[in-house]
Amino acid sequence: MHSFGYRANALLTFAITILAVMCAIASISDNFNTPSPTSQVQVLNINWFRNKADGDDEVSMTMNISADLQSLFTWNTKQVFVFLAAEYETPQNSLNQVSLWDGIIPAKEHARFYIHTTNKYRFVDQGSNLRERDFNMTLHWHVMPKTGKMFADKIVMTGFRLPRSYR
């Protein structure tokens, strides 16, 4: 006969193996989900656009952010981190990204939203590079699963331009 310790070890090893197989199946099943999120950003007003004393440009804007991210949620999704970034080019850098707003979506019921807000974080460029600058608004998201790897994606919205003169 086997001892109690041997039987407990065999049972624990079997349980951990079954748990690992279930986690692997959960991770693989997420690969079959093809999300189709949508988003729209509307800049309503440039509240101020100024050149600060240190020579940096700063912008404050009022905007409407609407998105439907419900298709990102599966039974394995814990939460989704989402943020809106302004992206533009300057002579010094091919890509500048400035985060304007972010949020955590804890459940599918909250994944369809409409927000009227000013930028939560300062839109500052190091230098006087923002006058008459074209920029994109990009909604990024990171899906955090209960088990498995995180994945990220984005929607790029074009056609935004800053004014010629400071206000």
Contents of the next structure:
Amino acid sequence: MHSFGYRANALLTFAITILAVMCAIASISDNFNTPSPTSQVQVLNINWFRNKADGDDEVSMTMNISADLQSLFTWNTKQVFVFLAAEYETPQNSLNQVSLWDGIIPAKEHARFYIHTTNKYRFVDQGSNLRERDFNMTLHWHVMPKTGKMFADKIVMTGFRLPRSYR
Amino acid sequence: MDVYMALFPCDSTLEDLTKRLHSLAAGFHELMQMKLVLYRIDANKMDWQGQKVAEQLMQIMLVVFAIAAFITGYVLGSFQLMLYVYAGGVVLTTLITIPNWPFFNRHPLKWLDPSEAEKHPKPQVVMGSVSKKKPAKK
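Let me have the form predicted together with its partner chain next, following on from the form predicted on its own.
The next block holds the full complex; its first chain is the one shown before.
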């Protein structure tokens, strides 16, 4: 502590170490948050359903997606990435997940939403297994923190079925 | 030897050369004395007690501000506020503990005055016999 430079160095190092500890504790405090999100998806219309030239099935649908994800936000949340995936089983694959729509929620005020949309990304199968297929609509989210650990979870909504024949 | 021949004129006697070497050595000695004086001036800015106080004050202030900042940010739900309070605390700590304030120099060391040093010269070491004794002791 005998010179200006020595003291400045010691202070800066200690201050930054303490800042790292503060950020770690902030991340740990996220574990005390028990979120209670809700969501609902309605498939309004199957726009078209076809077998493509390369042999894969494809379907386009219009849906209403509504969700309330406000309880996911804490003081240490930067944004929530949310996406809707259609999940189903085929003889080829035990689990297929196809992302139909996604979005970024930057703040708590925008976390309660209602969207009327066609699928943002194409719903294409590996093969032609979609006729009369039962599938789940699963809403996944990733809570991205300002510092620390990212949490991911989902809500599974069952009871959806694709038509028997192509349209 | 060539270096010395370059430094000093060729027509000097050995006596002249040794005199010049001695004056050079005396010059270095003066330089060292100057450095010692400068260090003493610098040391007077913050004494040992003050340095200890400065270090402790710095650590305590930073930890206190960190705790205060975290609680403020957590209760008010604002990560940014926590960072602002902490940054303010770091700046305040810098202003208090880094410059050489007078209250860090309340117990200055009393250095010996140069005139006193001349009255009590350092004891002369006898070169030949002492250097021969040391290896034997080891």
